[in-house]
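A lone chain, given as structure tokens: the form predicted on its own.
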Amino acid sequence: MKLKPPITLAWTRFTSCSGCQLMLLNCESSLAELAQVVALREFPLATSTECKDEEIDVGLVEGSITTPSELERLLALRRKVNLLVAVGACALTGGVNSLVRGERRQAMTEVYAGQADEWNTFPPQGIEHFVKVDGQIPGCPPEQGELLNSIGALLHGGWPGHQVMPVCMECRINENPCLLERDCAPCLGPITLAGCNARCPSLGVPCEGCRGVVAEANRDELRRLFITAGLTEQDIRHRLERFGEAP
């Protein structure tokens, strides 16, 4: 469906840390040929206006839901958008919220001590879970050249097309040394879906596979990768949950 500029645009935050918004944000030198072709009518760090009844050309979510009103919030948005985009790692599978291990009433406690009962919360999920999703853009935060094609290739009647290799070869490219190889470092580049031109192994960090898993993930190879790195059956299987699918 090709969308005729200036397209209506609500980007609609749940739990999340508002990252993904200011990315897109801090794409100063494209803003203003982005508001020639955007009307915003709601995005909560540039304006204080909220879309209320009206259709919605595009729907950009950023979080996970974690509540009820969330919950209800995302379905009144999904009735009223033509085209829903879930934006960021939290809107995708949950994200940095889903990483609390144990019983949830217990992390509550230990947040909000004696309040925890006045939060009616559930364990963070993706926005696929509830609703149609009709398009993704990964990453913790997504790139800022991904937000900006996307908006673009929805005003083209298209949707932009995605890296299908994993980090890993974004390392080869850029001449890397492997930390999983050199260091025992309990990468997750060899599983974990390119785009991010390996921002985080560049800079001597583990990948922590925020975009997601990449498609025919070869998780038993990992695995044995991180077995000879000397990790233990629950650290890997912890490891390879990280915003994903349980192996």
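These numbers were taken from a predicted model, which means no experiment stands behind them. C-alpha atoms forming the largest set that superposes within 1.5 Å between two forms make up the rigid core. Residue numbers count along the first chain shown, from 1. First, how it differs from the form predicted together with the partner chain.
For residue 112, a C-alpha deviation of 2 angstroms or more is recorded between these two forms after rigid-core alignment.
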Given for the second form:
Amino acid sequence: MKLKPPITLAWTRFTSCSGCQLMLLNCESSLAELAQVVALREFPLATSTECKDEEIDVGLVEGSITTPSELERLLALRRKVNLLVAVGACALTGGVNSLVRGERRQAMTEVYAGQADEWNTFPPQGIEHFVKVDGQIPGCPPEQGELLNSIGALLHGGWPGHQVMPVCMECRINENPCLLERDCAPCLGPITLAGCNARCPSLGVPCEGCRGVVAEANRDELRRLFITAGLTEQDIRHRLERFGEAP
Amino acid sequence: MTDFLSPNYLLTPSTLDTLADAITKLSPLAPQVNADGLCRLQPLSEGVLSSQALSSFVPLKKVFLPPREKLWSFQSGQFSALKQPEPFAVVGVPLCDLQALWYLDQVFADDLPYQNRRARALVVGMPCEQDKECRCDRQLMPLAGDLFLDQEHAWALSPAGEALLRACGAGETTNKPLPWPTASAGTRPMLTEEQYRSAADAAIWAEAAKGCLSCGACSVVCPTCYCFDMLDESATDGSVTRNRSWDNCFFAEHAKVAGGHDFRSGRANRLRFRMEHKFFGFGALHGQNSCVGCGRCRTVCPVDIDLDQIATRLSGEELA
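Moving from the form predicted on its own to the form predicted together with the partner chain:
Starting with the chain above, the whole complex follows.
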């Protein structure tokens, strides 16, 4: 359904660093144009205004859900938005917030000592565990172009198509030396969803997998290559779990 | 084949210099090895005559079929016209890539963005040294391009190339054939389409495809892989842009259609498809083997998948 501009948009933040919001705020050259077609009802990094119970066209969600009160706010948001979009790794898979995963109890005690039990939290999770999600914008942080094009597509009544290819292909297209082959680096490029133009490997940094795993990823073979490259099973598990992806 | 028909001109030093100047004016691209050890087609830094044919990591196709390109955009009822590129040259192209160019010329015969670039390009081949991965075959298909140059001779590969040679003062012709590497074609596997078809259920497909990461590297470096995807991009100013970008037949979505049906599910099927397309072709090019034998795919593959080795096993011979 084509939406009539200006479309109402609420950006809601849960457990996250606000980096996703910052990516949109940093699209300076497009902000004036964006203001013509989007009416912001909530955007914590730019305004303290919070949307009330009005109906909203699009809700953008940043952050993972880790407390009962966050979950309540998420459910309330879902009730008032027509389309709900998960933005960034935290909202998609839990992101770096879910790093400790199996060692959560131990980590809580280390950080909060005797106060560990005072925090009413549960393991951080992506929002899809709780509510219907209509669109996803991956990445930590997401690409600016992808944020703008997603809003552009919503204005046309659709959602942008994505090419399901791994970071590896973009990296080969950019004619970078292969970090996995040349340096035996634990690069997640072969199984990570592209769209970042191989941002990290193009700078010589092995892919961390922030955009999530590509469809039908061959984890077994990558694991074999990593072990050949000298990584331990634990290294590999930590690497694959960094952005909340199950091993 | 084309090479025997290509008129060969004996070049005097002054003709050669005039020709080099003419090519230099076209801001030539050439394969050059960079400090990181990778060979890339990039703006020529040395003189035209000191360049040599090298196998660039990403082959010549990237010049005519860019990895990502804007096909058109549309805003407020107006289509934007395709930009016409400035005339340019590519030098130091190896023979195998000139064959691959011929193949892509057939595939994209009716493709406007491709043909716009081709019409403005002067493609200059140069002699190459065969390395251990090369298995070229002069009988495989004709050559495309405009000129082939060594230090004393120039072969005209197109009317435009011949006109340029004459304009630069070349006149005396010889019968010298193109300098193909000598010991090459013998090592290519001879897989027939019948053998390929009768092996539809062979265990080798699953076995060889098991390690495939679907990383996409093989099609990026293949000089004749041309599969692409098209995606529309909507900007917040209301404009829509249609983009084309390279694809790969090992990707999960490559053969997915409406309704989620996948008519090539699993890597074994995808490997079979890749072999079929590469060695036997489809449509008007059915029967044309498009593997020019450059060896780039087996070199780049992180898990050492080698189509020639599979073809050899299917045809029942052993690789020399």
